[in-house]
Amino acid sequence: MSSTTKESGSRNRTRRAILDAAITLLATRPQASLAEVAEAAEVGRSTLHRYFPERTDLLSAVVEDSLAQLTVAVTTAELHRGTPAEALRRITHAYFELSPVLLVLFGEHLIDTRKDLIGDLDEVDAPVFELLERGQREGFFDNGVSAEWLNRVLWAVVYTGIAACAEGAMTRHAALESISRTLERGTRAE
C-alpha cells in the first residue's frame, strides 16, 4: 500500500470522525463550537481547521453528508417493493435510524445554509412521493389530500417521534410504534 493511499484512508477516517461528531453534537446542541466538535471527534482544533477552516465549511459539509445518508436510507428502504403499508413502515424506520441527521437538518433548518441543495432534497424525496401516490392509487392512502400533504405529515410525525426520544419523553421502541400507528391509521383511506 502506498503512502498516498494510507494518507488518503487516514484523511477519510478523520473527516468521517469529524462529520459524525458534528452531526451527533449539533443534533442536541445546534450552537456547539468548533472546539467542542473537535473534542467530540477526538481531534485537535488545528486538525479540524485543516478540514473545515470555518464553521460554515463544516455546516455545509454536514448538510451534504446528511443528504447523502438520507439518499442511501431512501434507496435501501426499497419503497417500490411490497404493499404501501410495508413500504411506509420501512421508510419510517429508515428515517428514524437517521435521527441525529434529521435533527440537524431540520431542527435548526440547517438545510437553509445550502439553498443550492434544496433541489437535492426534492430528488431524495421523489421515491417517497411515488410511494404515497401509489398508495393513493391502490386505495391505501387518503385521496382527499395531496401526496405533498401526506409527505409533510410523514416528516412531521417522524420528527415529532425523534424529538420525543431526544427529550426523553419516549423510548425508541415506543416512538417508532407511535409513528407507525399514527401514519398507518391517520393517513388511511376510508
Contents of the next structure:
Protein chains: 2
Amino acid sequence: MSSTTKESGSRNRTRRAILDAAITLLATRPQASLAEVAEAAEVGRSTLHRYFPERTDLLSAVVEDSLAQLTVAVTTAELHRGTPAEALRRITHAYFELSPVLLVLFGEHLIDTRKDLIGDLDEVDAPVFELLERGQREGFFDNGVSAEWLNRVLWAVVYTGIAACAEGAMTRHAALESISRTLERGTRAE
Amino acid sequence: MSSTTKESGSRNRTRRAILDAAITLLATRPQASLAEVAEAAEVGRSTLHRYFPERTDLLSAVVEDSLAQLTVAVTTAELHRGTPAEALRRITHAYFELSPVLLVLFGEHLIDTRKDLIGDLDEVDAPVFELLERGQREGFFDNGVSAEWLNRVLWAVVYTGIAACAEGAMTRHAALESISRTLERGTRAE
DNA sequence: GCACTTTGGGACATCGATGTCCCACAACGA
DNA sequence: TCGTTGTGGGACATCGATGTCCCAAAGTGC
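Given the form predicted alone above, what does the protein look like in the form predicted in complex with the DNA?
The complete assembly is shown below, putting the previous chain first.
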C-alpha cells in the first residue's frame, strides 16, 4: 500500500531504476543473474543488494510492482462502462501496453517465490472477471464456457501477440489487431 | 533420423527412461537439476552423465525427442483429410494428449540451448500450417489474420487448457471441450 | 558359470551465482 | 563548506550445480 512514500528521493529513484530494469530483463530472461540486473539498472551490485538483500526480495518487489501497474491499468479501463465488447477492447489494449509486466506475471517463476501473491493477482483482475460475467449475462460472451476460462484465454491471446512482437514476427499494430479480432470472435456468443 | 536403432537394448531402455522422466519433469520445472532428473528417472547421477555428458546434451535430446513425438502426432492426424473444422479438432486433441511435450516445447528454455531446433519445429508443424491455409482458402477459417497467427493461437489456447488442468482448475474433459469451442469460434470465418 | 556390459555411488575439482563486509569517493543538503 | 547520505567496487566466504574419475556390485547373454 506504500512504496513511493517517505525515503530520500534519490533512494526512490534508484529503487525505481532497479525495478524497471528488473522487470524488463526478467520479462525475457527470468533466470538473469543479479549482476545482470544491476548492470541493466546501471547500478553497482552492492547497491542492488543494499535495496534488495536477497534475490527473493527483488522478485517479490518486482511482482508487487507489476501487480500495482496492472491494478492501475485495470482501474483506468473502467470496465463497467460501455458494452462488454468495448470494455474487452479497452482491457486488451491496456494489457498489451503493459507487455513486460504481462510477461513477468505470465512467466511461472513467480510461483517459485511467493505463493501468496497469486491470490493478489486474482484480486487485481477481479474487475476483468466481472466484465466477463456481465458479458455472459448480457449475451455478449459465450455462455458455454466458464468466465475463468475466458479470462485465461484473454491472457493467453494477449501474451501470444506480445511474444510475436518480441520475435519480430509482427508489428505492434498488426499484433493488436489480430489479438482483438481473435478474442472478439473466440469469446462472443453466437 | 535414428535413435532407437543399434545399441544393446538395455541402453535403449535406460535412455528412454531418462528422456521420459526429463520431459515430464522439465515440463513443469525447466530449471530442475540433473540430480532431480536422475532421481525421477530412477537412475544414478553418473549413469545420467554417461548417457548425456553435459546438460545441453540432455536438453537437445529432450527437444529432439519431443519434436519426434510431435511429428508422429501430426502425421497420424492426417490433416489433409476431412473438413478443416474436423482436422482442427483432431490436431487439437493430439496436441492436448501430448501435454508434457507441448509444455517443454512451449517453454522458452529451448531457445537457450539450440537455436537450430527452432527451425525444426516450423518444419514439424508445417502440415498444421497447411491445414490452416487450406481452411482459409476454403472459407472455414478467418481470412482477416495470417495463418501464422492462427497457428500461434492454436498453440496458446491448447497450452492454456493444459495449464488449467495442471493447476487442477479444470478436468481434462472440460479443458478439452473449452479449448475446442474457443478455437472453433476464434478461428473460423464469419 | 563366465566374461562382458551396465549401473550406482562416492570422492573430488570447478564454476558461477549469491551474499557479506568494508572503504574510498561522489552527490547532496543545510 | 561540511557533514550526511548514497554509491561503486573489491575481497571474501559459501553454496548448489556440474562434470570427471574410479571401483565394486548387479545385470546380461553365451
